[in-house]
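The form predicted alone is given below as one chain in C-alpha cells.
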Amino acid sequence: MRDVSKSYTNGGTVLALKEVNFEVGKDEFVCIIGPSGCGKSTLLRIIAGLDQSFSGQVLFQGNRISRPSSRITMVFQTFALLPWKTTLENVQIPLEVNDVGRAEARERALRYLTMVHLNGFEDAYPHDLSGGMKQRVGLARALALNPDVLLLDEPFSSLDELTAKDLRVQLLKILSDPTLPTNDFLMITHNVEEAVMMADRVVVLSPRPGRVLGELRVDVPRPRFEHLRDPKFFDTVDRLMEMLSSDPSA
C-alpha cells in the first residue's frame, strides 16, 4: 500500500483513508485494527480490486492491482452466499467463473468443504445453515481458488463468541497446513485480542480518516489458542490498546 487515500461524496466530501502505507510479506498473517468507521473494510475492498476510486497505489508482487483477481480472494463479514444455491454450488461458483472444469471444480469444492468440517452438508441451502456454518462455506469458497492472498473482513464479528472462538482455532489449524497453497493473509478486525491470537503483525489505524498509527509484531508462541493466559499475550494486547488511544494529530 503506497499513500492510499480514499474520499466519499455524500452531501459533502468525507475523507475515509489518508496516505496509508504498509506491506504484507510472504508467509505472513497481518491484522488491521482500528475504531469503527476508520476505513478498515474500505481498505480491504481496495486491496481486493473491488474499488478503484482511490489515490495512491496497491501493488501485488510489484504489479498494480487494477481489478479483482483469483490470486487474491476474500471472506466477507456478511457471508455473501447465494440463497438459491446449495453449499457445494456456492463454493463451485468462483471456480467455474475462472474456467475450472466442472469435474475439477466439484472435486476441489468437496475437498475444501471437508477441510472446514462441512462434509455431509453439500446439498444444504444457506437458510438451513447456522451463522458459523455459513462462514465456513465462505472460507471454503475463498480457499478453493488456491489464492496467493486471503483477505478476511471481520469474519467472526457476526457470530456468537463461542462459535467465533471455535472458528478462529479451526481457521488457524487450516492455515498452518503445509499443503495449503495460500501463504499470505490480511484480516480486518476491531477485536484486539482476536488480532493478537491470529496475526504475526498488527497494523493500527487511527479514527477517520484512517492513517497508520503504527504496527506491532506479535511475539507470542504459536499455536496462540494454547497461550491465551501467557503474560506476553496480555502485554501485547495492552500495547495495542495504547496505540489505539494515541493519535498524534488529535
Contents of the next structure:
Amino acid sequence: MRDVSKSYTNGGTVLALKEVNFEVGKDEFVCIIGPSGCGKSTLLRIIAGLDQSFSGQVLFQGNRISRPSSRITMVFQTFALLPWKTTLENVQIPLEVNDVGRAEARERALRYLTMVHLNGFEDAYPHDLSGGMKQRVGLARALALNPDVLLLDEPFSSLDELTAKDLRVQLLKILSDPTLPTNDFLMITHNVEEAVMMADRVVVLSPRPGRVLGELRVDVPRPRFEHLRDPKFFDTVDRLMEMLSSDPSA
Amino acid sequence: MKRRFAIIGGLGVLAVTYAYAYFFSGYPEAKELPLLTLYTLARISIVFLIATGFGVAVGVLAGTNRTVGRVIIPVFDVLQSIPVLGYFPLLLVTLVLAFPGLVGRELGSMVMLFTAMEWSIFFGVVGAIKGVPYTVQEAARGFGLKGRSYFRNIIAPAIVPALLSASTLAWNDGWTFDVVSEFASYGNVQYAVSGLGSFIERASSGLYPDLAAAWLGLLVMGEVVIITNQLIWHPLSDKVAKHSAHLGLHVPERIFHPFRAAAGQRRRVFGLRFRVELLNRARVKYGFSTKLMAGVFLAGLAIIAGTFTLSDVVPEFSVVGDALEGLNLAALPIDALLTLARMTVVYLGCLLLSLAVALYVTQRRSATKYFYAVYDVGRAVPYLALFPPLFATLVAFLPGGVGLEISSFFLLFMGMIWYILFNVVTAATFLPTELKEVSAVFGLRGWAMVRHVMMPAILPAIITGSILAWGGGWNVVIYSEYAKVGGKVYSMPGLGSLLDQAASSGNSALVVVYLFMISGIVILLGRLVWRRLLNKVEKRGLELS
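Could the form predicted in complex with the partner chain be shown next, to go alongside the form predicted alone?
The next block holds the full complex; its first chain is the one shown before.
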C-alpha cells in the first residue's frame, strides 16, 4: 500500500485513512490492529477491491487492484453466508461461478468442509448452525477458491470468547497445513492478544484518521497456543499496547 | 420550498378546475363540485378520525393484552381477508332497513369507508407494539413503568411512526373506495349520498349526454388527494422519519449509505419506505390466521348447504331455496377460473414489471428518486373512481365486452401493482451491504448475482407485496366485471360479475353464496401458496420485510 488516503463525505468531509504505507510479504501472516473507527475495515475493503474511491496505490504482485478477484478472498466479521443456500452450496456456488466444473466444485467444497470439520453438515442451512460453525463455513468458502491472499475481517469478534478461542487454534492449524495453496494472510482485529497469537507481523494504526503508527515482528515460536504463557508473548502484547497508546500527533 | 410550491400550484389547479366547471360546463351538478368536494372530504375525515381512534384503542388493547389479542387479531384478520366490496351491499341494505332514509345511507357509506381504512391502522398499531424490543419492555418494567406511564413513555412513542405510515395508506384507501361508498345499488334501489364519488358514478352512467362531467369529477378527486398528501402526510412522515432516525428506531443504518443525494432526498426515500414497510410487515406477520378463516368458511358453507337441503322439507326455508334456484352450478367453476385467470395474468405482469424495474433501479441509482416520485403519485390515484368514466368512455368506441375487459384489466393492474412494485424495488435497493460485498468478493455478477443473491433476498418482499396485491385485486374484480351505463348492463363472465348480478337483482342468498365462494378461494390460495412460501422463508431465518 502506497500513500493510501480515503475520505468520506457525510455532511462534512471525514478523513478515514491518511497516507497508509505497508507491505505484506510472501508466506506472511500480517495483522492490522487499531482502535474502533480507525479505518481498518475500510483498508481491508480497499485491498479486496470493493472500494475504489481512494487516493494512493494498492499493488498486488506489482499490479494495481481495480476490482475484486478470486485471487484475494475474504472471511467476513458477520459471516455473510447466503441464508437460503445450504452449507455445501455456500461453498460450491462461488467455485462454479469462477469456472470450476460442477463435479469438481462439489468435490472441492466437500474437501474444504471436511478440513474445517463440518462433514455431516453439508445440507444444513446457516440458520441451523452455531456462530462458530458459520464462520468455519465462511473460512471454507474463502479457502476453497485457492486464493493467493486471504483477508480476515475481525473473524472472531462476532463469537463468544470460548468459541473464538477454539476457532483461533483451529484456524492456525488449518492455515499452517503445508498442502494449503494459500499462504498469505491479512487479518484485522482490535484484540491485541489475538494479533500476537496469530500474526508474524503486526501493523498498528492510529485512531481516525488511520495512520501507521509502527509495526512489530512477533518473535513468539509457533505453534503459538503452546506459548500463550511465555514472557515473550506478554512482552509483545505490552509493546503493542504501548504503540497503540502513543499517538505522536496528540 | 418545493413542497409549498407544489401545494400552492395544486390549489391553483383545483381552483381553475372549479372555475371551468362553474362557468363553462353545461352540467348543473358540476357547478356544485366545490360543495361535493367538501361533503366527501368531511365524510372521509370524520371516518378517518373514528378509524384512527378505534384502531389505536383496540390495537393497544390487542397488542398489550395477550388474551384480547388472541381473540381480536384473528377476527380482524378474517375481516381484512374477505373483500369488503363483496359484503358491502348486504351491509348497506341492513343498515338502511335499520335506519331508513339518509341516516342509513350515510351510515352505510361511512361503515364502508371505515372498513377500507381500519385494517391498516389496526395492524400498524399492533405491529408497532409487538415490535418494541423485549429488552426495552423489561427495562421499562424494571423502572416501574406501569399503566399510564408505560403507555406514555413506551407505547405511544412506538406507535407514532407506524400510525403515521398507516394513516397515509388509510387516507388514500379511503379516497380509493369513496366512489363505491357513496353510490351502490341493490335490487332496483340506488343508495347514494352526496359527494364526489357519487357524482363521478352518476355522471358516468348516463346522467349527462357526454362524459366530460365525469372526467372533471375524477380530476377534482385526484387533485384533492395529491394536495392533502402534500399538505398533511408527506411533511408529517418526513418529520417522523427524521425523528425516528435520531432515536435509532427501526432505521437500518445502511439506508443512509447508498444515496449520494442531499439529506432531504434521503429522508424522503426513507420516509416512503418507512410508511409502507412497518405496515406491510405487521399485516402479514400478525394476520394470516387461515385456520380460523377456514373454520368460519366451512361453518358458513354448512349453514348454506343445510338451508338449501331443508328448503324442500321446511316451508320457512323455501324462500332461500327459491333464491338459490338462480345458482348455476355448472357455470360457477368456469366463471371462477376466468376470474382467477385474469387476476393471475395481471399479477404475473405486475411481478415481472416490478422485477424489471427493481433490476433497473439497482443498476442506476439515479433512477431511484424518479421511481419514488412515480410511486407516490401512482399509489395516490383513487383507481376505483377511474373505472366508471374509463369504461363509459371505452364503451362508446368498442364493443361492450372488450371495453369491460380492458377497463377491468387496467383496474386490476392499478389495484395490484403498487404493493408489489414498492416492496420489490425497495428490498432490491436496500440489499444489505454484506450481501453485496460477498457477491463482489466471490465473483457473483450479473445473472449469477440475480439468481443466487438478489432473488432469494427479496423473496420475503415479493410474498408480502403479493399477499397485499391479491387482497386489493379481489375488490377490483368485484367492482369491475359488471357495469351499467345509460340504462344498459354490461358484464363479463366471472365470479365478480356473478356477485354483482345477484346484488343487482336483490338476491341476498345468492350474494352470500358467491361471497363464500370468493372467500373459499382466498383461503385456499392463502394456505396452498402464501402460507407455504412464508414457511419456507421463515425456515431460513429470514425476516419478513
